[in-house]
Structures are given as C-alpha cells and as structure tokens.
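A single chain comes next, written as structure tokens; it is the form predicted alone.
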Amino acid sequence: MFVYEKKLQFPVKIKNPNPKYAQIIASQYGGPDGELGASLRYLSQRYAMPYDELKGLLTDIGVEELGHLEMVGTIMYQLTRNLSEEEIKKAGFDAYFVDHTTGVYPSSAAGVPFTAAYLQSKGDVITDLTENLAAEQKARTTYDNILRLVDDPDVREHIKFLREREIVHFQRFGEGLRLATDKLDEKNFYAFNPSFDKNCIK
C-alpha cells in the first residue's frame, strides 16, 4: 500500500491566473504524454515485471507521477480560479468551460479526452523499459514546449522542476533496462517465461 502524505512534492503557489497557460498545460494532466498517463502505465507494468528491483522502480516512478498529476491539477485550477466571462472568451477558454467550467478535467490541450490508449503495458520486460525511456523523453519535450509558450515566471519555475523529474526517471529506467540485459541470457532476451519463449528460441 501507499502512504500519502498530503503536501504537493513542490509547492505550487500562482499568483496571476492564466486560462490560456491552463489550457496548454492540460497536456500534461491527460495528454498523451502526461503525468496520468505515466503513472497508469508504470504501475500496470509492476506486476508482469520479474525482478524485484525493477517492480519496485515501476512502483517508485509510478507513485512519483501520480504526485506530478496532482500539481498539474494544481497548477491548472490556480491559473483558472476568479474568472471574469471575459477573460474565458479573451483567451479562448470558452470552448473547455462549456463542458468543463474551471474544473480540471484530463484532455489534451487540443482537447481530445484521456484514453488509455495512451499507454502501454506489455509483460516483457525490455520492450516495457523500452516503452518508459521513450515515454520520459516525450513529456520531457513536451515540458520543453509549454515553457517556449509560458513567461510566467510562477508556472515557468514549477514547469521546470516537473521537466527536471522527467530526466530523472529516464535515467532511472536506463539504469533499469541495463539491469534487466545483464539477468537475461541471449536465448532469453525479449521474453523472460521459458514456456512462452519456446517457439521463439528454436
């Protein structure tokens, strides 16, 4: 089980809202390289992952990124609290407050609904490592494009420490994955169940 301990990993404190920043950085809450997506993915692929080490990274990373969904969430519900009706229209938030109002709902900044086809979990042990090394260096270009369109310096500063979390966790699961080819043999290499492998390695 989980202990939560009921702070924000980095404080969040906003001090300017910004409906069009809230609209950008939703990409991150339920976008296809967010935070949401991460931790459902990191924390499916736990139990199919034979090494101890290894599940508990997933499990560490997992509950990490769940910490980070919550100061998205954060971050988008400060950027969007006391609007006036013009201020939704000016920044052409009207759109997401007709079915949302200012609550904080996973999409895209286009958008488009979270899906879980946004994730992968495939019970083997490197195509998954695989999977999570590219998946840390997508949200971490896409922290890199919400802070080509942010100058606030307020969400600017937690946008990079977010961003410096993502290079973490892809170093982590480079160390993981180089760990996971030293345990494996070469006729054992993709797949780690002998029962399943022995139509492959013939």
The other form holds:
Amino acid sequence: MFVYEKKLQFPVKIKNPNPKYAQIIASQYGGPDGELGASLRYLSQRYAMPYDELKGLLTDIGVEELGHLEMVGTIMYQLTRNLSEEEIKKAGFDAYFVDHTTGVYPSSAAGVPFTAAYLQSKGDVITDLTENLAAEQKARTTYDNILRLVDDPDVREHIKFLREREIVHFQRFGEGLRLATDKLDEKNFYAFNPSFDKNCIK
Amino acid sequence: MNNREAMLKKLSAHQFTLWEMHLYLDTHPWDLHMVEAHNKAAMKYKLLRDEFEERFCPLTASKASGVEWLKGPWPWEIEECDC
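Instead of the form predicted alone shown above, give the structure for the form predicted in complex with the partner chain, please.
Every component of the complex follows; first up is the chain already shown.
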C-alpha cells in the first residue's frame, strides 16, 4: 500500500507566476517522457521482476517518480496562480485555459492528453530495464530542453534537481541490468525469459 | 523563508541523503559500510522529523485526523503561515 507524506521531496516556492513556463513544464507531468508515465511504467513492470534487488529498485524508483509528479504539479500550480485574462492571452496560455482553466491536467506541452501508449511493460526483465534506461535519458533531455527555455531561478533550481534524478536512476537501472545478466546464462542472456520461464531459475 | 520552511528544507535534505543511500543499497545490498552510514543517517533523520512534527504539523495520516490533519499549508501551497 501507499502512505502519503504531507511534504514534497524538494519544497517548491515560486515567487513569480508565468503561464508560458507552466505550459512548457506540463510535458513532464503528462507528456511522452513525463513523471506520470515513469511512475506507471516502473510500478507496473515490477511484477515481472525475477530478482529481489530489481523488485526493490522498481518499487523505490516508481514511488520516487510519484513524488516527482507531485513536484511538477506543484510547479504548474504555482506558476498559474493569480492570473488575469490579459496575462493568459499574452502568454499564449489561452489554449490550455479554455479546457482546464488553471487546473493541473496530464498532457504534453502541445496539449496531447496523457496516454499509456507512452510506456511499455513487456514482462521480460532485459527488455523492461532497457526501456527504462532510454526513458530516463529521454526525460533528462526534456529537462535539458526546459532549462534552455526557462530563466527564473526559482523554477530552474527544481528542474535541475529533477534532471539530476534522471541521471541517478539511469545509473541504478544500469546496475540492475548488469545484476540481472550476471544471473543469466553468460553465453546467451536470451536463452530463456526469467520473468516467464520460472523453472529455468536455479 | 519562515521557520517552518527553513526546517522543512533541512528535513528534506536529510531525507534525500537517506533516500540516495537507500537506492544505492538496492543494487549494492552487500555494501556493509553503506548500510552502517544509512542507519546512522536514519537515526538523525528520525529525530529531526519528530521535532518537525512536534513543532509544526504531522506528516502522515496515521498521526493526525480531522482539523489537525486538514490544516494547511498543503505541500503545493505557498501561503505564509506557521502551520
């Protein structure tokens, strides 16, 4: 089960609202490489993990991603507070506003709603961990792109933190993949699928 | 930054240190040196969390209900107040 802790992983306090930034950063809430997809990906894949280290790793990183989802939602919320209609129009936030007002909704920066098609749960430990390595790098690139577009230091501080987490998770998933292959047939990692062919695991 | 925010930041920093060690231990469970460092940091974090909850507000639903649990600011809010 999950127990809520009434705090953010890294407290957020953004002084200056900026709806344009909110629209860009929305992609890390519900976009193709965002935190919602990340958390669902790892928390769904973990059932197929054949080794305890990997069950723990996917559970822990999946839970941390939910914490990141909360941080990104908070950034969007704080960037869109106390807006006038004029500011909304000027920033080009009107397209988002007409459908969601200033509510936090999972979609990409271009307005495409979140879909589970952004993630895969393949039931194969090598395949899933390899997807996760790519997912962390795709999220890291997205945060790099956000950093190219956002000047406000209050916002950048948190985007930089989230970007760094992608790199740490990439490292841990790499170690997880190594750990898995070390336990498999060294001449042919693909001889069987340890997530499915349970009788092949010693 | 008021007292609550300052202490929350400190608490989050300690929790983050602890979490980094926790994730490392998922893929290096045999590293007893890190296990020891983790347990030390966990004790320090627990003391700090107890102090925060005593001074400001409970952090989990099992520790408070009703008015005490509902009182803001919630994590996404930035109103200046000593909750």
